[in-house]
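Next comes just one chain, in C-alpha cells: the form predicted alone.
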Amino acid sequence: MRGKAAGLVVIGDRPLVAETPESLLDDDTTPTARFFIRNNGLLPERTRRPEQWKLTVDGEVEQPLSLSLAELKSNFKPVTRCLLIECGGNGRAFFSPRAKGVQWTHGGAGCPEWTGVRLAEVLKAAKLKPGALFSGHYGADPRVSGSSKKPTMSRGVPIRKLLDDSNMIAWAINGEPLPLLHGFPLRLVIPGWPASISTKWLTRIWIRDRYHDGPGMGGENYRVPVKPTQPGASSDLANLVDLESMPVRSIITRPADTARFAAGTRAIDLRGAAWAGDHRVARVDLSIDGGASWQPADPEPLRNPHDWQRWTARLEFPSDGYFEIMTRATDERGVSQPYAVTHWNPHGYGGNPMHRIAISIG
C-alpha cells in the first residue's frame, strides 16, 4: 500500500487514511510521498484528458464560469506557494473518553509546495453578487458504496475566508501534477482551516446566499462547543459552532521519538515545525523537565503567508539517562498549546496537546 511504502501509518483503509510520523515531517517542504492522506470516499476514475477537466463556478455570481484546466492555466496567472493544510481531526487520539472518527495523533498535516491559480482571481472573474455569503465545494469522488448519485462530502466556507489571498485552485504539488490520491487533476487548497474544505477532484464551487447544507456541514460535523462540554456527554447542537481556524500546534521532527545518544552527550540539536491556523506563531518553547522550565526555540523565516513555522533549538542535558522533551507553541494572541486536550467534543476536532518525545543518553 502506498502509505506504508512511504513510511506513513495507515489508520483507515476504506476510505484510505494515513498519517505521517513526526520524524518524517522534517523537510522544510513536505515531499508528496510523505504528505498525509485523508479520503472520505473512493478514488474517482483517473481522467485521460486532464486539460479538459471542467470546473464550474455558479450560484450568486454575475458571470457563471465553466473553465477547463487548460483555460485556468491560460486565463489566469499561475502562482506557487508553500501552504500547510491540516485535517480537522488531527489530534483526535488524545481525547478521553475516545472521540468518534479516525484516531489521528499529530501527523494529519503537511506543507507541500502547490502550483495553481489564486482562487480570488477566479472569483473576481465570476463577479460575486452582494448576496454571496457562503460557498459549497464539490468533488468527483464516489461514496464508499460506489454511488456517485450524491456527493461524498461537500463543505464550504464564509465568503470572507473564500476570498483569502492565499487560497488556490491547484493542479500541481512539489512541481509535479497532483497524484490521484491528492486530487488529480484539480483541487482546492484553503490553508488555515480544516482540510476537508480543500476539496480534491474539484468540479464545482457553488456560491450561496446562505449557510451551505452539503454533506459534512451542520450537526456535529466539524463543529466544536462554545461552552465547555463534560467529556463523554451528549452534544447540545445549539452549543456547537463550525471549527474555523485550526488551533496552534508544534511538533518535534528531529530527533525521532525513542532516539538514543552516546554516553556523555550533553547537548542535542532539535528541529521542528509549528502553525496556528489563520494566526501567526509568536514563539515555540521546549522543556526537558515536565514544564518546570522552558527554553525558546529559534524561528526560521516564513516563505509566504500560511507556510509553517520551522524552528531549531539546542538543548543541554545535565547527565546521562532518560528524558522527555516537550514542545509548546504560542500564537500571536497569546494562546498556547495545553498539556492535555481540552474542549472535548464527540468527534474529536481541534485536539492540540503539546508534542512529547522520549530520548535516552548513554
Ligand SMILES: Nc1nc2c(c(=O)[nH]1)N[C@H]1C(S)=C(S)[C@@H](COP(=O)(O)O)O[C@H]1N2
Second form
Amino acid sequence: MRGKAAGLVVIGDRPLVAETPESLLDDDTTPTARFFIRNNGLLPERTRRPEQWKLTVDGEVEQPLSLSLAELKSNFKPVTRCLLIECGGNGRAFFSPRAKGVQWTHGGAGCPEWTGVRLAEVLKAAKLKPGALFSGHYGADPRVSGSSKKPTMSRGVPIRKLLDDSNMIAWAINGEPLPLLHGFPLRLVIPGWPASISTKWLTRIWIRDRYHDGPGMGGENYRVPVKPTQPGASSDLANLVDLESMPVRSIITRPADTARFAAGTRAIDLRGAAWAGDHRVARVDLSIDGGASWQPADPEPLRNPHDWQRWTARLEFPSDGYFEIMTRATDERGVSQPYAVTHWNPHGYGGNPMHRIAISIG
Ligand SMILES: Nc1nc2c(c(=O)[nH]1)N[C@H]1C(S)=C(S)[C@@H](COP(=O)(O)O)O[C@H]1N2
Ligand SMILES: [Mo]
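Mind pulling up the form predicted in complex with the named molecule next to the form predicted alone we just looked at?
After this comes the whole thing, all chains and molecules, with the earlier chain placed first.
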C-alpha cells in the first residue's frame, strides 16, 4: 500500500487513516506521498471525466452557480500556495485517559503546495446575500456502511472564516492532479482550522442562513469545553463550543528520534516546523535539559500566509551521552505549548504538547 511504501503509519484501515512520522516532514514542501491521509468514509469512484466534475454553490446567494472544473479553471485566476492543513484530532494520543477516536501523535498535518482558485473569488461571483451566515460543504464519498443517503461528513464554517483570502478550491497538489485519496478531482483547502472542513471530492458549497447541521457538526463533534472538564468525565454538551483556530504546535524533523552521533560530537544541527492555526508563530525554543533552559531557533521566511514556519537551530552538547531534545513554539499572542496536554475533552481535540526526541552521542 502507498502509505507503507512512503513510510506513513497507518492508524486506521477502514476508513483509511495514516499519519506522517515527524522525520518524514523534513521537506519545506510536503511531498504528496508523505502527506497524511484522513478518510471518514469510503473512496468515491474515480471520475473518468474530471473536467466535467460539477461544483454547486447555492443557498443564500443572489447567483447560484454550477461550475464544471473546466469552467473553474478558465473563469477564475489560478493561484498556487503552500498551505498547512491539520486534522482536528492531531495530538489525540497524548490525552489521558484515552480520548475517543483515531490515535494521532503529531503527524496529522502537512504543508504541500496547492493549485486552484481563491474560494473568495467564487463566492464573489455567487454574490452572498446579507443573510449568509455559515457554509455547509459536501463531498462525493460514500459512508463506510456503503449507504449514500446521508453524506459521510458535511462540515462548514462561519462566513468570516469562509471569506479568508488563503482559502482555495484546489485541483492540484505539488503540481499534479490531486490523487483520489486526497480528493480527486476537486477539494477545499481551508487552512488554520480543523482540516475536516477542507472537503475532498467537493460537489457543493451550501451557503446557509444559520449554523450548519450536517454530519460532523454539533454534539461533541470538533467541540471543546469552555469550562475545563475533569479528565474522563462525560461531557456536558452545553459546555462545548466549536474548535476554530488550531493551537500552536512544533515538531523536530531532523535529526530523527533515536539518532546516534559519533563520540565527541559537540554541536548538532536541527530542523523543524511550527504552526499555530490562524495565528503567526512568534518563536520556537529548544531545550536539552527537560525545559530547565531554552535556546531560540532561527525562523525561515514564510512563503505566503498560512504556510508553516520552518526553522533551524544549532545546539551544543556538554558531553557524550543520552539527551532528550524538546521543541516549544509560541504564537503571536504569547500562547505556547504545554509539557503535557491539558483541557481534556472526550474526543481529544487540540492536544498540542511539546514534541521531544531522544538522541545519543557516543
Ligand atoms: N469528503 C470528505 N472530505 C474530507 C474528509 C472526508 O472523510 N470526506 N476528511 C476530512 C478530514 S477529517 C481531514 S483531517 C482532511 C484530510 O485530508 P487529506 O486526507 O488529504 O490529508 O480531509 C477532510 N476532508
Ligand atoms: Mo480530520
